[in-house]
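Next up: just one chain, as structure tokens, the form predicted on its own.
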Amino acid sequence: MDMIGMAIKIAILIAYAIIGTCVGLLFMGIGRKIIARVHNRVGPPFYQNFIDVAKLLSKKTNISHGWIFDLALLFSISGILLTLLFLPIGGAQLLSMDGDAFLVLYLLAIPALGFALGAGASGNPNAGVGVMRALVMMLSYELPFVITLIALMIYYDTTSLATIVKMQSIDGIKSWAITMPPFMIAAFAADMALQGMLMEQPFDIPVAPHEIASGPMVEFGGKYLGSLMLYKAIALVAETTLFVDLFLGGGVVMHSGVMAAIINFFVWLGLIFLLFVLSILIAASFPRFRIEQAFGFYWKYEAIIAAISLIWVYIMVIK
């Protein structure tokens, strides 16, 4: 029985990775198409990313920066995959524990550390500059995001993502956090933090192709670049899912049965797609910030908005 249970968990783990990767690559392809249309271009087909990944992973390379460079990318992909396992998807969650809301924040920092290792091993100065910018960006957007997360934990009296989702699914859509005034402004702050997490304009400062030749990714090519695209796809799904879990009830609209699970899955899929489209439209409409502008935006304006929501929630709770 233990062997069967282990096999089932491994199968679910593989399914999570495949679904996350395929959904992410599909969204990335649709995003390229949307940006092209906004810029009055035709753009590549929506399935182009699948072709690109298959082509890149099939390439051979004779250039190596050592085992640390190889380990760095594996480190980043493992971190984002582990994050995805702790996130409720349409009410379903593979791994769960008390305090996993904090754990997810730590896990989301692992990819940046992985890229820092890779940049150091590559020896490219553009990669080093890109990593420094990425770490500053992470420090910037995490402040308002953590404040909004604390507000949610105070209101629902838990540090478990599964419990936060469950509390929001008691009365369907009406009980989603985003329907309450204090969390409406908190959701705005979290969505802007999400824009930084996704590294979309105006917060794509760490990659900045025209300035530092894509920064941390400058030395990645062939199989490395293909693996990096897979990481990006999974990260897109994980980060938008985190927002849906915190403010949109995890996409849960029904509670029991196979049909409910199917409906919840497609609701979750629709919600993360809408979030991604919003992010893409913002990226297509605004120019890139400088690093000091992004830092000031998050710590001055977004942090204040998040703090207002936290104070508002605290007043509601003590009453």
The other form holds:
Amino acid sequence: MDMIGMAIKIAILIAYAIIGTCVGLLFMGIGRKIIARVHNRVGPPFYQNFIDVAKLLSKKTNISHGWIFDLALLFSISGILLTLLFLPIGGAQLLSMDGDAFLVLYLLAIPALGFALGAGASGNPNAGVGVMRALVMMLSYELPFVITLIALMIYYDTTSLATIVKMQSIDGIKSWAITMPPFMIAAFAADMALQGMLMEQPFDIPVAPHEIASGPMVEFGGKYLGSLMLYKAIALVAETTLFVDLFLGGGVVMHSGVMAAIINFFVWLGLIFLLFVLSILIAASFPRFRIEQAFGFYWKYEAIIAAISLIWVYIMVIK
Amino acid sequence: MGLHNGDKMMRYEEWSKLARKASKKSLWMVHFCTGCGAVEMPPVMTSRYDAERFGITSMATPRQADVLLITGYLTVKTLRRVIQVYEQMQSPKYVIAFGSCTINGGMYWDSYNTIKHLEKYIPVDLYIAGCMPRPEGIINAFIKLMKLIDEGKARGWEKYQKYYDRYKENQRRVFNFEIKEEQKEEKNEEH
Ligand code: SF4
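Would you generate the structure of this protein in the form predicted together with its partner chain, following the form predicted on its own above?
Everything in the complex follows now, all chains and molecules, and the chain you saw is the first one.
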């Protein structure tokens, strides 16, 4: 019995990884197409990113810079997969516990640290600059994000993502957090934080291909770069899912039954797609910030917006 | 005992065919803008000619790139850097030489410090003639390169591995010449 349960869990884990990468790569391809249309270009086909990954994984030489460099990939991919397991997807959550809303934040930091290791091992100065910038970016967008998270936690009186999702799905769309005025502004702050998490413009400071030659990824080539692209695809899904879980009820519109699970899945897919398109459109229309501008943006304006919503929620709860 | 040798070869052939199909549709280039040709790259990449619809994008570093695009003449000093860049790339890798300067020296045919035939120093898969070639020419060259890759004919990187000693020999010859010239100049200054 235990063995079967284990096997099922492993199968689900693999399914998660495959769904995550496929959805992520598809989104990235569509994102490139959208940016191309904004530039008045034709753009690559929507399946371009699958081809790119296949090509990278079939490269004949793959230069490594020592075992720490290899570990970086392990860190980033395993970290992001673990995050995905803790996130409710269409209401279905594989692992859960009290306080997993905090845990997810920590787990999301693992890949960045893995990057830092790998970039350090490669010894390229550009990579070092990129990692510094990535860590500063993390420091800046996490402040408004955590404040909005705390507001949600106070309102729903829980630290578990599953409960937050459940409370929001009681009444369908009407009970989504984003329908309440204090959380509307919180959602704005969180969406800007999401833009930084996804490293899209104006916050693509850590990679900045024209400034520091794609930052931490400078020395990654061949299969290493291919795996990084896979990581990026899963990360895209995980980060947008986090937002959907916090503000859009995790995409849960129906309860109980197989049909409901399927519909919830597709609603979730549609919601993260909308979020992604939003962030792509922002990316296509803004140039890159400098690092101190981004820092100022998050800590001055975003943090204040998030704090207002926090106070508002607090007053609501006390009443 | 596993597969027979013949089967293995067949498998390998099929895999490499698939790999070639993928790599032809996603050519990432690093353009080494040396000569005048660099001005032709922005229109190729941006809205007017939009190379991205063929899966061609420019990459920031040689480690990530598949195609090395050399736009124009190379002085001996730049050649050294080009070779460094080429050797940092991960195979399979391809070289497109751009403009008549790389073919036979072009209008620098009698210059003392440019190299005349790029092919002597690194394996070139494809030349684009013209001084300078227009964006249509560049895209045409890329499509030709895709065809070559598909047929398995773009094997410059294998050639470089196989005849490494000869390429190095040629490279050393020009570099030594450069070093000698520098020493001569230093001596002249001293006197
Ligand atoms: S071929 Fe013509 S355009 Fe190109 S580098 Fe030489 S002189 Fe310049």
